[in-house]
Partner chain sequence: MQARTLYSILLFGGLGFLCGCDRLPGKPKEEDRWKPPSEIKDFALLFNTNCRGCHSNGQTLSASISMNNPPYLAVVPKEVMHKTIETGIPGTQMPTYSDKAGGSLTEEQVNILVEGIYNWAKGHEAPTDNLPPYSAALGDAERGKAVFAQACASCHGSGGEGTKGKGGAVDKAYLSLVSDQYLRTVVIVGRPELGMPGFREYVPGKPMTGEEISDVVSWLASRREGPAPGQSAKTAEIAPKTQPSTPNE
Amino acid sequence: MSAKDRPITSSLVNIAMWVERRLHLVKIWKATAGHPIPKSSASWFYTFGSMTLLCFTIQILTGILLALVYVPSANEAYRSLLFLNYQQELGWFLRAMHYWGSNCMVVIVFFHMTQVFLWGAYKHPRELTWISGVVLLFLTLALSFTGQVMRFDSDAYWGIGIGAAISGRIPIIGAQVVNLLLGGPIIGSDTLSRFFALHVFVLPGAVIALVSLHLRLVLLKGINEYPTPGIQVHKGTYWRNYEEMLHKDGMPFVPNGIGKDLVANGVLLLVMVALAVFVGPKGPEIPADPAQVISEAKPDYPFLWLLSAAALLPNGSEVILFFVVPLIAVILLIGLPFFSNVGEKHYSRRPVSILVVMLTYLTIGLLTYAGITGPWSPRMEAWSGTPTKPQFITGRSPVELQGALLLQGKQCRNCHSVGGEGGQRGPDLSAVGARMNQPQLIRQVIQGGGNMPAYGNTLTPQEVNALVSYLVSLRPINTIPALNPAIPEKAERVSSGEPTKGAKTGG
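If we look at the form predicted together with its partner chain, what structure does this chain have alone?
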């Protein structure tokens, strides 16, 4: 079976050797894929990096395919998405893969960072690896952000609006930056072209450059060994110990160390395909139209927490949210390897790190959850379209039925649900009669309060009467209406204020 017996094989080997002598592929292979890693590093926890790379590769591939159809102009963008969704064979799948790939990438970059943080991999001598990673995180977010603008529907507007708002706050040059981003004072075709250029040229280019740097650093400075509690990093000795460990207890990444990465990436790919197949692409929603303000627009998952933070924080704190907080985050993230450069690596010896991670996940998680279930905007069609469950209709007197109609007609249900159906901006009213008494309800309707408008000027006394008698009837069966004021402070104001005359008229 030697090469001499088989002329064809031997000439193939000759060609291969000829190429090898010129490109030194074996050497490159040994220095990259075959580089030695500590045995302990072949851990499931160490697979997030390669998973991120898989996401990025998928984004590049699907992105190129999408770019074959997508037309980055205000008039055509929306139509090209419809074409992909409904006409192009598997076009929807392509969009879905790109959309879920992007969401997965953000999540996994985040996991990757968490792991690197908890396992102390950012410490000496891998500071620059960490910093390039932080930049990659922001580039990933920027890609996701500009990506949702590509849909150029009502949701995209949210992104552009926030983008403009953030950059508008930059001192001195704010207005110019906005102009640069939007390509003019308002959102239009030029805006889309600019975000397109960012999304498909500038940002991916930057990511590729930084990934190269990141990987180069990984090769140069080695994969972090799996930390052992109690073992300290000392600047003087770390590298010597690490090399010794590689020598004694190392193995080539390929083929020995890559198994878990392959499995993890396989699973991730399956998850992405499943999401694409079962959930599908997002949108496009209502086409972007500067003349129409759509209050129901929502950003993609990675930015939902921003939306809810913006809605929860008091008015005027946007400067802090969109400018001060990110600035502090950048400083902290980039500064991290310098604040804690040596010492313990293992998270069990770094309780503060666990606390930081838990707080971050809790905050972002809760805000995202709030954003998903998010009642931040009224539901504009609830008043005419949302039915009322039978238990809130039967047994009501004619005047209470009129009250139910007023609750629809006066658009209360755009903000209030009854029986869980309707807007979520204000409290659910299913049992409001059990917690507020008649004077309190009258006051609430007439004077509003909190985020509720006052209706005193738009309702006649009879309407207030009907509305309030319906609200009083909204309570669990066999309970009496609230008699004692549930909230003493409110009741006091009611009794001292002047109850409306009209509300007392009638039966």
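By rigid core we mean the largest C-alpha set that fits within 1.5 Å across both forms. Residue numbers count along the first chain shown, from 1. All of these numbers come straight from a predicted model, not from anything done at the bench. Compared with the form predicted alone:
Residue displacement note: A156 has its CA displaced by under 2 Å between these two forms (rigid core superposed).
Positional change of S308 between these two forms stays under 2 Å at the C-alpha, relative to the superposed core.
Taking the rigid core as fixed, one finds a CA shift for R413 of 2 Å or more between these two forms.
Counterpart to the form predicted together with its partner chain, namely the form predicted alone:
Excluded here are partners and other molecules; the one chain stands alone.
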């Protein structure tokens, strides 16, 4: 070094030391990025935490940019998303990255919780680390749900309606919770504004606070070592043994232990970019319209298994599905580090934990698959793409033909097949006139029931009459219309095949 350069170097060193004496950056670095970790934890299985943090960072950055264009109004939200998709430069890419980043975040959080559970990292002394992670899982799901609402298309609109219906069943405070979520008696701009505030301010702020606490706990209590079969956790000796292990076989997270995290995060980023480019953003689908009944609100992938469970379970089990099961799950998750605080960590010595994980993923996977491909799922194009066979039209009166048009135009074919063609969400209507009489059909159409929505507010009395007239005519040739089962004598004669007085034949 020349004599001319020495004063400059000395000045820079003095400035750096002046900053260091006031901010203690070296100490902060050693306590955070440079904190010691067990050498065994430099594993691919330990990369899920940093990958989750990457997803959340992408959500924050893309969310800020999207918020510059998005208008949280019932009249403008849908249009602003179309503007982002087709007019704003790279707007579609931002929406796609935000959507797929959300889905990836949910999946990776589940993987991270699974790894922590199987590795026994919730045991002493990391109880609070586990609990904060459980809360972060719930907040992640809440972010995903409120993000779907931001599209404010038909799926989002009826999804809010289903959520409000579930919330309304909460004992004592149900009505207050619904009013708080909707901002009034109907789903409108006030509802969207509240969900926007939750999605953009409340939930991200809570996640940032919980992530800070979670990372603080990780630094204080250390990263769980790779478990070894036969080595158990004892409250009196674990922490002393852990510190001795770090002193003997530890290494700093940066630069020694961060390599696999960088590779895993790079691969994850490439996957999200590929999904954004080749698959694109989600929706918006059909515009939200309270006058247009959607037979099945379709949630995003993280919640599709819940839709399947609600559809496949018997009627009346909604309270168990949406209240009892979640309450038990929360109690088990929060209480896990207190129920099983010490003992064996390695999953090979804990077969029950392996069974729980397998059953959980199998259940969610099969229900999600059913939600995508199951025969109970509506065929949303059936009303416009599935023709009606001639035998179900020929010989009908003008009123009955009007009812056939209504059956098609009101999208009933999405859920009900006629002659084996159409959706299978509801029963086949080919012979409904032999099963249900006119009053029963009128009541079913107006009030709904089971999995069928009520159409009383969307059909005029004349339309109901025409639709039911057509449905009554749907029965095999030479079969009498269904009689009122409340009349035992007639019902008994029909079931035994005996003719009844005044019975009509024909089809």
